[in-house]
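One chain is shown next in structure tokens, namely the form predicted on its own.
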Amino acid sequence: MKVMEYIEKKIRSEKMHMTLIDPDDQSPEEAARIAKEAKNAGTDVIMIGGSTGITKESMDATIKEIKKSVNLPVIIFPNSASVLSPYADALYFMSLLNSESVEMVIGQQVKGAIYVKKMNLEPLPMGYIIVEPGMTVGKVGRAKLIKRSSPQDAVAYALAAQYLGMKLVYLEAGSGAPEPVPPEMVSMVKREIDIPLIVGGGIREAEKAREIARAGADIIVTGTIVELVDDIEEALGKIVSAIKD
């Protein structure tokens, strides 16, 4: 099946969570037992990325390593053509469609096209919306932050996002933010579009899960919390019971 027939078939029946691990910081040894305890939580999917750092050595070995561990689908999330991976199932090819930058809005999608094609990975078409504080990947895209109390404005660039034939949103506040993405912008972007929507950043406790699920998103992201904590298993187990509940 694949990965993005999974995504959709999953989602008609409850929520999904995914869980972000970025290869920078730390061995892949020690990424793939983070995804083994991340699986035992029930997340179902594990991305792999992060805004700066990456190289393709680090990202193909933990890959590799994730892979023997666990059987879940294994999703880049790529910061540039550059760490782009023939041992992931599938990798979003997304565009940060509020950068001010064109090489985070093409540029980048224009120069790993054809090794996508030659690594026969699986993209997912994706728009990539950064949401107030944006954090470091709002610094590095070059992003004009979409503000908290302009929902609309995230409206309008998750429909444009649809209606260019992308398969999937995404509205991101940026790893460690301290608050995730508004409840009321997620509504308000659910409302409108037709398409999975992806919620990510500041998502640490069960609760702010639980309110960004209910409001409307289909898949919780979560990130920084594995590297905070010592029980993994228990601290996400209690973040995907709360989405799925």
Ligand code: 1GP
Second form
Amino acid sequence: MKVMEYIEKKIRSEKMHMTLIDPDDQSPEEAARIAKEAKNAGTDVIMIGGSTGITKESMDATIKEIKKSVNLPVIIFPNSASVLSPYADALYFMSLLNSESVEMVIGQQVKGAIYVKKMNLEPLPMGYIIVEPGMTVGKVGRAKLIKRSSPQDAVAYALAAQYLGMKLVYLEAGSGAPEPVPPEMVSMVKREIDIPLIVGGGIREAEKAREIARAGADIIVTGTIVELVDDIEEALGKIVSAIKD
Ligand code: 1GP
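Can you switch from the form predicted on its own and show the form predicted in complex with the ligand instead?
Following is the full complex, with the preceding chain placed first.
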């Protein structure tokens, strides 16, 4: 089954959880161990990416090792066209819609397109929208951050993504954000769009995850949490059960 089909089918009956692993933060073997524990905790997809420092070598090696140990779909969450890997199942073919840099909106996509074709990667067209505080990705991506107090701006970007034919919208507060995207913003966006809504950045507690899922996120992404706890399976398990409740 194609990854997009898997996502569309799954969110008809439940909320999804995706685990983001930065290939730059640990060895490929360690990444595979994290992926395995995340799978045991009930995560549905492994996303691979990060804002800085990633090489194609670490991307390839990490994905290969993860694919050896878990049979979950692996999606590349790229920060540029130079980190694509043929070992993944799919990649977010994403545009940072609220960036001031044309390179982030369409430049890297043009550079990467032919490689996506050659590597036979499934592209998942996604509109990426960065909300305050934005953290590193907000800076690196030169985002004109959506204000936390202006959910209507997030709605406008999300609708534009849908009308451009994108299949997913991702509201991002930035990895390690002190607070996730406000639930009121999530619910306003969800009310107006018909495509699946992904929310990530700053989600470390089960209660917050539940609140955001209830507000209307179809997919919750967590990354940093796995670096903060000793027992990944237990910590992620709580988040996953909270959103799938
Ligand atoms: C970053 O949304 C993801 O793109 C994950 O954020 O690391 O804060 O969980 P965290």
